[in-house]
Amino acid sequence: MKLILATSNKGKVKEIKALCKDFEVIAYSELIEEFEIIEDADSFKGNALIKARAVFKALSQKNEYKDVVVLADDSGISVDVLGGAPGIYSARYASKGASDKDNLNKLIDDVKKSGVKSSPAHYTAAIAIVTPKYEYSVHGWMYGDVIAEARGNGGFGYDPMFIPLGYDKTLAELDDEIKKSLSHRAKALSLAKIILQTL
């Protein structure tokens, strides 16, 4: 089965990539032109809905794609003593159009003008599939804490800030193994290839 990803962002089709070794995985802009999708619905699930749905209706539109799967996720994480801030504008944190880096720099600083070292904080992860006849959506989630400095060279986003429950390491410092298990995204697409088996 093909599956088509509804993101180009690398680090994220990288990970679904390794996740879903079951399926054929395609980023979109593989196959059509990128374009911008608005994403304004109030909660992850609602995002993802909104990227899954806009990248199948541009490829249904091209009859060599009228019968894929597209799969979105939509995720971000979500700080305690901010509020639950970043949240679903974790993406685009620090400015519309902000690299990772300006954005866990961001939120680096946010939490240090709270006054805190540490806070707890958790990840969600919502993943839309959107299919000719049918749309599911299912979560995951990881729980830990962030701190106010970013350790290690791996993983991407806020991975160097984020602190796992039960571990002293942050995503950034674990090894590739370990983070997959841990995971939010990882316990989002493990419900979603339940799904994508019985289509």
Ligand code: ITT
Contents of the next structure:
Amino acid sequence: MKLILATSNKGKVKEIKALCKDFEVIAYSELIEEFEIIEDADSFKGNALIKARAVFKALSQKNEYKDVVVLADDSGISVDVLGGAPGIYSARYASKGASDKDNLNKLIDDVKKSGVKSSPAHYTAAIAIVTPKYEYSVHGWMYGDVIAEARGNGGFGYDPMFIPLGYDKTLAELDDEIKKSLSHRAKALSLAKIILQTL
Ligand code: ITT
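Target state, the form predicted together with the ligand; input state, the form predicted on its own:
Expanding to the full complex; the earlier chain stays at the top.
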């Protein structure tokens, strides 16, 4: 089955491809020109559905892509000492259109400003699937701590400051295989795969 990803985030595309080896996974930008999608829902699930529906609609205007299955991921990090921020605003935490690096540096600064060296935190991923007949959504979470510094070069986004529960290194220092076995995205995708297998 062809699975079209409604995302412009290269880190997500890489991880989802590695986690969905049984499917032919294609980023929508390989089929049509990328376009801006306004993510104005008040939840991860709402924003994932907005992205999946928008890409499904754009693709279904072309005859050859009428029966596609579209999958979107909306995700983010919530930090306890910051009252759950940045949460659904993770992609635009430093400013609209901010780079991963800007967002990471702002979160490090804000954790520092709150007077702690680390704080419990968690990642959330909502995955939405849109098909010609049905819509589905599932979630996954990963718990751990954020530290007020960046360590390591792996992963993407906030990974250099996130230490998963039971480890003493950040996701950017740990092997990709470890993130693959415990991430919010991996957990949500394992549920999504059960749905995809019924289609
Ligand atoms: P799309 O909407 O095109 O999918 P995006 O990067 O804007 O791409 P989101 O709106 O879902 O995606 O924002 C997710 C934010 O949370 C973004 O800043 C990511 O860097 C961060 N994030 C999500 N999952 C992450 C992970 O596994 N590791 C590190 N950062 C992550």
